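Take a look at this single chain, the form predicted on its own, given in structure tokens.
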Amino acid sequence: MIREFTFIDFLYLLAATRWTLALTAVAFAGGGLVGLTVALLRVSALAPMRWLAGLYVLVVQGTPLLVWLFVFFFGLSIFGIAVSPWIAAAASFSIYAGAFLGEIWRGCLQAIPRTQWEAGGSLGLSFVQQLRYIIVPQALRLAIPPTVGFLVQLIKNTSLAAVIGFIELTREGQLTTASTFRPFTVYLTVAAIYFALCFPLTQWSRRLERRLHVAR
């Protein structure tokens, strides 16, 4: 039955929110988790493991996300595993998640100057207290802007989980569309919501890089 868009749907849409952001933060968790691992082992000095951080990087990067979201939902199911919407879509964004920040991570750790390094291997530090003390507290001002950017990109990218029925912001959305008919109020909505969430995260970056000056 077409009825008209009222505040109660748009209630649910606020409602289905919560489920965008709990998606946001299990993939940027579970991603952040994989991306320090990759960008560890992408300036690693074992050859074998930078080129399988590498590999991950690029296989990651060039498949599609919508390709992991069907892998772990239907795909799995081939094999009699049967896995729910929120493990398929918490998975695959983490997958997806841990290679672009793995790549920003390993960029920002080998921006530092090469002679950083070798002062603190001069001094008789082992690769991890090299990392700890000297490389890392440097990188981490040049990594906090575009790991913030990159986390604006996850929140909207949670919308693909709509395609094997997560009931996120845009699933919702689509569902309030079918009951309503009303497809530009709703989704002009879910748009004005998706800027309320991502526009302060935009604005907090470039603060970050103004004030840790990372353009210097």
The other form holds:
Amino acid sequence: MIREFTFIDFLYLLAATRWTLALTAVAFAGGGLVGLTVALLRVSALAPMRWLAGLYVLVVQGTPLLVWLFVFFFGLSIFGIAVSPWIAAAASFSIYAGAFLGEIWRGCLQAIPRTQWEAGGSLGLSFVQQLRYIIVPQALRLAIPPTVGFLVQLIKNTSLAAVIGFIELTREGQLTTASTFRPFTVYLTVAAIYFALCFPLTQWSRRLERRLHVAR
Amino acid sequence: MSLVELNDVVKRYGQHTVLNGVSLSVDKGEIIAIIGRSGSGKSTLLRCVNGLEPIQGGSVTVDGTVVNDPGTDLRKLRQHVGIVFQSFNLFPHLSVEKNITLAPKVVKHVPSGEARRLAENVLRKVGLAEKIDAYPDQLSGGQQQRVAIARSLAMQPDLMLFDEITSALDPELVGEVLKVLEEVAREGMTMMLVTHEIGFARKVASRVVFMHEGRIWEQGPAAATLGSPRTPELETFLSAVLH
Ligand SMILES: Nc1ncnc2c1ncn2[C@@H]1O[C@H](COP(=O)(O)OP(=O)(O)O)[C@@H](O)[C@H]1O
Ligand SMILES: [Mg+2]
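Could I have the structure of this protein in the form predicted in complex with the partner chain, to go alongside the form predicted on its own above?
After this comes the whole thing, all chains and molecules, with the earlier chain placed first.
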């Protein structure tokens, strides 16, 4: 039964946007934890830890996110483990975001001159104390713009979860198209909603970046 | 017993031998000026004393603690050995007060109020009491270096290492830093300082150590060693730095 694209459909799209945001939030939180671990291991003094974290980043960055979604959603069911689209998406996106955030944050930690570590170490601070009081506070300022930039990528990339039936903005758009047969209108609306989410963040990230350059 | 004891210290970076059998002992209260050409190993020598650089041979002992022993708690050692760097290395995100009080608070657990007074005290010593709430980027190079000295003093070290602390400064700012250094020396601090200020070394140091090609080439009482060098290398060096 084909019907018109109405205001109700628009509201449905907005409702699905909540799930886009929810998945982004979960991925950002999970990825943040993984990323923090990766970044800290990458600057630690223990070579095997550095190596392990490096391997993780290499593998994740060298494989498509879509494949991870398939692995979790379809792959695990082979072993009789039923995975909901939610869990599969949350896990895949956390793994993915963890690798990228880890790299971003490692870069920020390493951008702090070695002499800052030395000054802290020479005053008797431990590795963790140097990180906490000297390195991280300085790296944080550097990290905010690229982190916000990545968040924008993440919001857009959650659309990939549509392929495993996770109903977020893009998937809702597909469903609406199927019943209204108005792909142009529907997908333009979907695009507009994504833009409305991402644009303010992009602007914010730019402003932060500018301010950082001025402060130098 | 000497406060610092270097025994046949060998330091290599890969194949490159930077310290080639350095032996030196420093008594409490001595002020050792280390001079020598760029690349002769002066900074490396200092950095071995507080364990910033691992060594490949010999031993370094500070106040009875073997620095190069893997079992040594370097953090404990470094509470007693201050170091001031050529490039100041203040913490740019912290105020002068926080720069100074960070280590006393975090490492020695000095309570906040007491730490503030400690900061005021050491800042008065370096003549910067009024800058306690400033940030490093609001200070001149000379002032930053004086804060770095104050930060080190706040840990009440038994030994202080200074690595060319006036070399990054504009000429007109060198004097104020040397004055502070002299003041610290007068209070009886044991000091090892790498410097190109030969006049200052002659005036303040009890002993001069001339490094050349990773060895202690010549050493002795400041006035005698600088006044009548025994080796042609020191003579050449002195005539080069004194023009
Ligand atoms: N981290 C390092 N890696 C490799 N070589 C180094 C390093 N630090 C210093 N060197 C080398 O060691 C030698 C001595 O350096 P240094 O102690 O800094 O000399 P100085 O302070 O007398 O100028 C130089 O040849 C320098 O290139
Ligand atoms: Mg040097």
